[in-house]
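As a starting point, one isolated chain is supplied in structure tokens, in the form predicted alone.
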Amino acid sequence: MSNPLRGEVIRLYKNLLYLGREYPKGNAYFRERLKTAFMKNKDVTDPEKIRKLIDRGEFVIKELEALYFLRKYRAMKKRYYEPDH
């Protein structure tokens, strides 16, 4: 377990757990899916494959952030602007 990417994987997992608190389907749903995804790839030892999985995780983080920003924007727009009807 002296893999140099281990710290990055743990950091990625913690960041995703943090972002999952606001997931639309609920924190429990997100946490279970996250755990399943990480456990599925726990036996990967090739550094190149691990790097690709980390990059995919970073992409998921960006997508979640975009989802949350869009939700906040829509809530603010609904709150402060009149409907166009």
Contents of the next structure:
Amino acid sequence: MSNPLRGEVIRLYKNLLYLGREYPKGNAYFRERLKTAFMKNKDVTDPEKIRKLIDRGEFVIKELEALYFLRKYRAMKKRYYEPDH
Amino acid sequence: MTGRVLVGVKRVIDYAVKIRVKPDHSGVVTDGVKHSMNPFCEIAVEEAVKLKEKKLIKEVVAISCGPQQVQETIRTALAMGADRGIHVEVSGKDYENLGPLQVSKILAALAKKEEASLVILGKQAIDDDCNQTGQMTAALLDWPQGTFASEVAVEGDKVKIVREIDGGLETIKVNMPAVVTADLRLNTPRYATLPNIMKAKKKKIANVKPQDLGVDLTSRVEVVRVDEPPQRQAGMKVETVDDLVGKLKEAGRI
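Any chance you could show the form predicted in complex with its partner chain after that form predicted alone?
And the full complex, kicking off with our chain again.
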């Protein structure tokens, strides 16, 4: 029964959806690919495999946070500081 | 020392948005445009939350001045770890004319009222680039200030601040209470994820009016005109070095 994990998967989806609002290529682009990625695995039943996929999702969240931070940092640095500073 | 830190956060047009000037040149288009917390204010909030996590201070209060929408910005600060928020209600013409002088008067009044030990602000806002609010707040309170901070260390009742200045770094030690303004390299702000935003809904945001603080919002500055920067001229491609020299001579550059 993957029911206990169902809640986690839905929570992961919602968190990723929220993060997608700031995606550089646009929210629509992100949402499409997010849905496709989750739908691709909708028939997985093995709890071990589901856990691994959830962990991969958490990893993507960390990557997006890093992307957003670097993008903002580099933009600020370019706008406010001399080239070699 | 109450161990209370006030952090000022400003709602600005998102840094990634392409700014458009209004056709009447009275300002910039803000309707329907994405807004978010000023990047330097995010760094200020992060520093305050870090100090609380290190147990050097007890409470972080996030403050913003403006209309109803600034509550979003305060909520982001709460999601990052601030304990409670204060929304200073300013709208309409007053909000259009709100500048560093008025905001610093408000922050000074609140710092006294809340008996704050530290006021942390971003060094400047990316919309007006004033870089004045922190300095004015410190002057109004007659508190020491550590601006352009790239490192902040609380040591007892003093703060050691490393400042980014032209030509390098300056380390100063000031007595608390003090005002600090955050520079880019102070820290890496955490992202306000959905679970954190949900948890922050339980935290309180108090509403305050500038009149209650005895602050006069009249502005002594009037924006006369807003223009876009001049368009960049298209570049030219040349075939040889001699061509380049020729073109530069033509343009009177050499």
